[in-house]
Amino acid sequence: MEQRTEILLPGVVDPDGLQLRTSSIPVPGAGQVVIRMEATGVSFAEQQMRRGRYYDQPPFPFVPGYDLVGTVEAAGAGTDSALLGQRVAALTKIGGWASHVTVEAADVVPVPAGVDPAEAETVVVNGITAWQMLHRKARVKAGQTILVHGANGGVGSTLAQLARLAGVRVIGTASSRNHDRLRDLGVIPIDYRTDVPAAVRELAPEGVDAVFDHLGVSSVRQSWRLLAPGGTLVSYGSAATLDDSGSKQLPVLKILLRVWAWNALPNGRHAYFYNIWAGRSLAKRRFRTRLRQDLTQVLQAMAEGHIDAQIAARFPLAEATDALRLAESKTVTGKVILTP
């Protein structure tokens, strides 16, 4: 008979804490489905979760995993019959780290026929996340210019090709031996070691449009300095405070405190603290009805070929200690998908 794999997170352990367990596959019940696993993903979440330090992450234990692609096996009463059968993506913060995963119908999107499931995987959480901020939150325009730290990441690289896409001209930091990638990319890259603000201030004397910041409170204090008249800084994470002890809500507290003084200010720019589940419990149909939109709009375009997806590397579920781990050496670049 077969059964349901998932991996669990216990607590806080080392990679090689991960617990494999095995169960029932789940029954959908009214407006659920369940999908069949065939890609989900080592995002930086679940690296910050299994330290404790994803800010809102919930009680150990858990089964990780922010979203996944796969088909649709069985459909609970009052779901659409057309989507069993279907390949789907889905959101789910936790959980996807299962060969069977049951979610709500209302929260999958199709995927577009003859995009690879492990491809598609890259740009779920990445692809909502780059577009909701470049398309939500700063609004960009063609024309304008806009600074990506950490271009070759996940968020970073999908961000800048949709900025591409939009006819944005993009300013990347990355390392050095991510140049080249980046430039294929269409990108302007910085070595992040360098003097950052000085080298933007060279290729945009005025000031850039945007900032897309990941890494925390310090590097979000030069970026606003870095915005030109009406420009807009969006910072979406504290990546700099992976490793730190205390509290693991103080960094994100901290830029939202820099966040409201700042636009309190009468000088035309904006700030944002951009979180992608902000909303969802005042106005539910709301948020995935953009979801919905914004996620077929990225999974489009990589049909279209217009988003190059980037796997670092794929290993069974059964081998996520291994996956974790090499997504954590912060020696690939790309992406470490999990598949059945």
Ligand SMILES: NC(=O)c1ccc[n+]([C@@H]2O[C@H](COP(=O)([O-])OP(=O)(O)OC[C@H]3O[C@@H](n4cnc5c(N)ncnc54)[C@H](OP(=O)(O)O)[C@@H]3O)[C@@H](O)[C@H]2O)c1
Contents of the next structure:
Amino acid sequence: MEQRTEILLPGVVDPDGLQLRTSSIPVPGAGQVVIRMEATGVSFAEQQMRRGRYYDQPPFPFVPGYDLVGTVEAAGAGTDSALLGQRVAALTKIGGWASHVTVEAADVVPVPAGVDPAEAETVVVNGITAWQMLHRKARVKAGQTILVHGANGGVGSTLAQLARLAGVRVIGTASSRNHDRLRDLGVIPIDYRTDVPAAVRELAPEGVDAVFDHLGVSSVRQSWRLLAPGGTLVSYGSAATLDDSGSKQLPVLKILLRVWAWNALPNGRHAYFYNIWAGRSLAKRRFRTRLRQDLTQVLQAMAEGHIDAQIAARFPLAEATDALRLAESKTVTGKVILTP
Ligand SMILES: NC(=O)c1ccc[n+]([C@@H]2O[C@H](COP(=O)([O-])OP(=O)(O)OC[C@H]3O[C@@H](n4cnc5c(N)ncnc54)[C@H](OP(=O)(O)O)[C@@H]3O)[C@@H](O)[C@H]2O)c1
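Next, give the form predicted in complex with the ligand, keeping in mind that what was shown is the form predicted on its own.
To see the whole picture, the full complex is given below, headed by that same chain.
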């Protein structure tokens, strides 16, 4: 009989501490569907979670996996029967690293015909994050100039491509080995190991209209100073503190305090800390509607050839250890994908 397989993160472990577990195939409850996974992936969040460094991760043990793409195999009472057999994407935060995943039917988004499931997977959490920061927070307009830190990363490269699609000039930081890729995407590259503020000022002497910063509190101070009047800083992570010890919430709290202080001053610029889950419990319906709308737009942009997905490698789910190790090696560009 077919079984469900999943990858368990038992505690703070090295990648080879991941465990493979099997169980019976789940039956969806009312309002739920079971997705047969076709592609899930290694996000930055799993790299933080295995170190116990993701600011609101659940207690161990749990099954990681921030998002997935697959086909709806079973639908519970009260769901639309048209979902059966449909290829969908879902944001899960945890639980995606499994052959079969149960989610609320209201949370799945159809994947357009012709889009490869692994390619679609690269723009679920990354695409929603990029779209919402660009269009709901910074509200960029054609002709503006923005700075994207880590413009070859999962979020950064999607954001850069969506911005180019909106007619925005994009300056992006990355290590020099990734500069050709940035140029291919229409991005002006800067090596983050050089004097980034000087290079940005040379390209945009009046400042930039928005900065997207995933690095953390030291970087956001510098990013804030690069804004043109009326500009917007969107901070969305603390990647620079991945290997720190101590409180996992403190790096985010420090950014929140900064953002609050900047917005309290009458200075004509705006700062946000973006969190993909913000508003989930207070206004669930609005949160879901926006998430569905925004992911639909991103997947459509991919279907129309405006977003080039970059896949570093594909591994079967049972080889999640190798997949996580490769993603953390920083030797590859693009997303490491897990398949059944
Ligand atoms: N707030 C939210 O809701 C939310 C949602 C999704 C992701 N995130 C956060 O977003 C961040 C990025 O995630 P991701 O999946 O896009 O990661 P990723 O694919 O690993 O990309 C990270 C990027 O950072 C670049 N980088 C490393 N050091 C840098 C530096 N000093 N200056 C500028 N860039 C540097 C890397 O460039 P090279 O490869 O060239 O070294 C790489 O392109 C993580 O912190 C994650 O937690 C937040």
